[in-house]
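As a starting point, one isolated chain is supplied in structure tokens, in the form predicted alone.
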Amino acid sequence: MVKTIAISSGKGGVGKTSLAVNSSIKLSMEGMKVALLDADFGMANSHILLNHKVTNTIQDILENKAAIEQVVHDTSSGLKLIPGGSGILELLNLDSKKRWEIIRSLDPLKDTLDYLVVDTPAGASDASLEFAAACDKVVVVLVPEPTSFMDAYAFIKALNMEKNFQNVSVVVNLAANGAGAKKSFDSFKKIVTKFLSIDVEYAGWLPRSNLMASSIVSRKPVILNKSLDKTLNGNFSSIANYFLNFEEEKSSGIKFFNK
């Protein structure tokens, strides 16, 4: 049965999409079949992180009645990608109909995939909520400082008020050591669970890397760096292993692969 990750954020800028990229290279490398649905329509960039020229996209599912198997895009990195458009507006304003139609469009991949991870759009609107919640685990990517806890918050409470899910993971990216990653965590916790009957389960950080930016501008994932330090290495492999061995959350609503 295929697992499935959203990958989400409070806004923008946070590294959502690079930790997508990434950690699914990562579980690719570990033996895993894994595809990375962009589902950031409209501002899809997970094919530019990969350096990778695509053709077909969800646009045409929703427009040509293209089959999935002629969107998905096998990357030199062997993960596939399943691109979401970039730059379309009629993606920016999917209703929820046309959202539900790229959800089951996935199914026929089920038997082809041990893990999708999706990468949600930044913030807490209708599209960003629904594909996430039709993921088994939802894990929200977010920096050390007040407006990111602030819209992190505010998608959290978000998706347990509307989808109730009752359990949600967090990444700390951009954070100056484990020490300062972990202690950015137990007080963004310790505000969630005030005011929210939800679970707040630590998946790992992310450190402020020069390493990281560079990779980003030259198109080639970091975790594809053969020079990559033992440090951010350690990183991605913790984040990788939380992927491993998550327990699915248990919700109502749309799912992925009809679960």
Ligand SMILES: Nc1ncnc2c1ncn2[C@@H]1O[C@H](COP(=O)(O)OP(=O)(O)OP(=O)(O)O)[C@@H](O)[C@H]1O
The other form holds:
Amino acid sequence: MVKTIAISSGKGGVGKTSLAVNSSIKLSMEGMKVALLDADFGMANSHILLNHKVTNTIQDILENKAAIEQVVHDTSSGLKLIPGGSGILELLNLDSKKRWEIIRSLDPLKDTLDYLVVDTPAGASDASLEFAAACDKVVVVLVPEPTSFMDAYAFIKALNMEKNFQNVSVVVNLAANGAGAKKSFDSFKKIVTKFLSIDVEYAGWLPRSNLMASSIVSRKPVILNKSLDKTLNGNFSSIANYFLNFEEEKSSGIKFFNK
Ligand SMILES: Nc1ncnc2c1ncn2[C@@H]1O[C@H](COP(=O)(O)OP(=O)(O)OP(=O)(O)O)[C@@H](O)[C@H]1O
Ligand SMILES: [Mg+2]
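Could I see the form predicted in complex with this ligand next, after the form predicted alone?
And the full complex, kicking off with our chain again.
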């Protein structure tokens, strides 16, 4: 059974794509068969981080009746990439039928994967919520800033109220250190659980790292960098471990692989 994980956020630019790409590669380094779906349709950029030239994208499934196998790209990192298409205006405002078609189009990959990681668009739009809720596990990226707290709260509230999710996980990015990350998580959890009936779990943290910032320019995921320090490698290991061991969310609705 494929385990499916959404990487989401309230606020944009908090590190979703960086987390999605590097943690997916880490999972494949652990021997898992992993595909990354770039669901930031129309503005997709995972392929840039992976330095992978993409030919077919999700657009070819919607418009040219391409099969999913023609859209899955084997990247040099070992990760399989399903690109969302960038600079394509038609992909920016997909209606719910098209979103459903995309979710169902992945069904044939069921026996070829251990994990599907979905990089969702920022915010609580219908598309973000629907792709997140189609996964077993939703991981919200939080940065230690009031605006990120507010937007992450709004996203989790929508996931809870509209999609009936009872459980969500959080990765704190751009933290000064582990203790600071945990403190941010604890205060965020306190706010969420005060107002919503949802469980909030800690999935790990990442430091502010020059290596991560420059990896986007050098187009080489930081997890593949030979000068990656032990600490950052450890951060990604913990997050990958969390992904390997989480309990699946039992929510209803449209799910990847018809679970
Ligand atoms: N831990 C980190 N340390 C330093 N820079 C980081 C870190 N995480 C992300 N960044 C940088 O922040 C910027 C935004 O990251 P990223 O594209 O991963 O965010 P995002 O949430 O996917 O954004 P969007 O909402 O636009 O999709 C990038 O330039 C990235 O290199
Ligand atoms: Mg992104």
